[in-house]
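Only one chain is shown below, in structure tokens, and it's the form predicted alone.
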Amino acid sequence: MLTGKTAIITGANRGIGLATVEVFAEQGAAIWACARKQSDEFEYKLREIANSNAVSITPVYFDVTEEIAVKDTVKMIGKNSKSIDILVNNAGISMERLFSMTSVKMIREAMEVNFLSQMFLSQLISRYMMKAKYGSIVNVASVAGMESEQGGIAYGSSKAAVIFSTRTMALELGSYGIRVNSVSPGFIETDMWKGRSKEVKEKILSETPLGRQGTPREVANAILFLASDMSSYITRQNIVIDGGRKSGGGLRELV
């Protein structure tokens, strides 16, 4: 499905990232493989994946938040690579704190993350893809980003960003045939989910008619199909991956 495309996945050191990895390989892409930090686990992980499929992953590092670097990383993928096919914005933070305990030096934090360090790679990425005429956003938004929860003010407001600015990017880039859409998982086996109580968890789980957790392949398979060709005519959606829980779709007595 991807065979002959090149693709730059940020945050691909675990969770959906990682995920996401294993699925575009398994269906031929290139990868350039995107983290802050090195990691001898990830690396092996990588090389470990690309063997098995035949197919070249290369690990880059850098802070998505530090332009500059960012900028020399988006050259050197540029200068090694006979086009960029697709990018997935995936690399993110969360954070959980109440509108009254939530400091501007937190929002910002969230913004820096979550929505201006994918605005901007975007943006320098677009580029190459305008001169070719094709290519793919999938940007990693979230469900926080479409219903407001108490303690998502920073974490929520950055999604909603993505979401927003996903469809204006759809508007104005389409006429180079490049195709932007995100993704807004819900309750998923991430590492995000792990420290949160056993109610918080129960709660979710008899809102959602699935019943269960979501996996990040899941979440890595939808986002394979707005990379991919199959969804050539698709352009400035948001597929939410939550088991059916959004806009209350939980399970409810009749009464």
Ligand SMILES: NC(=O)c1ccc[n+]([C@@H]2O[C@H](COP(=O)([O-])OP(=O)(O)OC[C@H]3O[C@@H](n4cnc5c(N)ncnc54)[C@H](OP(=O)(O)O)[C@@H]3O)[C@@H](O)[C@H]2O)c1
Second form
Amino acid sequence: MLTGKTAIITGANRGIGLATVEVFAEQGAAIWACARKQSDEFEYKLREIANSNAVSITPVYFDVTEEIAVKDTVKMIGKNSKSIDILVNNAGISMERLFSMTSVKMIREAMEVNFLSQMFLSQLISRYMMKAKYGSIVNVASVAGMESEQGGIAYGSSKAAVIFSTRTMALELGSYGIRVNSVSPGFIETDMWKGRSKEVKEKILSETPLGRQGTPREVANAILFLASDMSSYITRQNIVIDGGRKSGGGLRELV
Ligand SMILES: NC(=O)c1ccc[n+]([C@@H]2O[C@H](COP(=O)([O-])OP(=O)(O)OC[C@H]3O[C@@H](n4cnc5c(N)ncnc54)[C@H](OP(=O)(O)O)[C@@H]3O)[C@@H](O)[C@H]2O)c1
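Here we have the form predicted alone; I need the corresponding form predicted in complex with this ligand.
Below, the chain from earlier opens the complete complex, with every other chain and molecule after it.
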């Protein structure tokens, strides 16, 4: 599905990002796997995935909020790739705090990591895609950006901004052959849920028709669909991957 395509994936060292690297490699993509910090374990894992799928995977390191590092990396990738066909903006942080307890600093941090970094990287990469008149950008948002939850002011607002900006980018970039979509995962088995109470997890599961947590690979499969030509007439959309849960209603552990 992705043979001959080059993809950039952020937050590639664990969770949904690493699952996306695996799924894209299985489909033949050449991958620039972006992580914040160099790690031998990460590079070993990438070599394993690359070898078993006979594709090229190159690790690159930068903090998504550091504009100079992002710019330098994009320049380097641009010089060393014949095209940049796919961008998956996946890196993100979660935070939970009631509105009355949330500092502007926290909101700013959520916005910088989850939203502004996606904007900046998409802007730089879309210039390559505009020249090629081809590209697919997939932004990882969240159901938290679709329905308000108690404690979700910083994280939810940043993800709502992702969903909204995805739609605007799709409007402006469509005439260049660039599609822009988002995915909104719900309750997915990653480190993001470490340390959350059993009660919260049980509450979410009780509201989920499929009755279980989603896997990173299930999110990666939706990202693959949007990144590939299988979705060639789909743009400006947000695919929800939450087992059918109707979000909202509040996570009472915080109150
Ligand atoms: N898991 C869920 O239930 C769920 C639900 C909805 C949406 N999401 C979204 O899915 C995406 C992936 O999350 P995940 O569940 O896979 O969580 P995760 O396992 O915590 O992974 C987050 C990834 O983002 C990277 N990252 C965070 N801040 C960064 C920064 N400033 N610069 C570079 N990389 C940074 C992390 O790098 P380090 O390893 O260096 O920290 C890590 O690779 C996020 O956007 C998240 O909001 C997840």
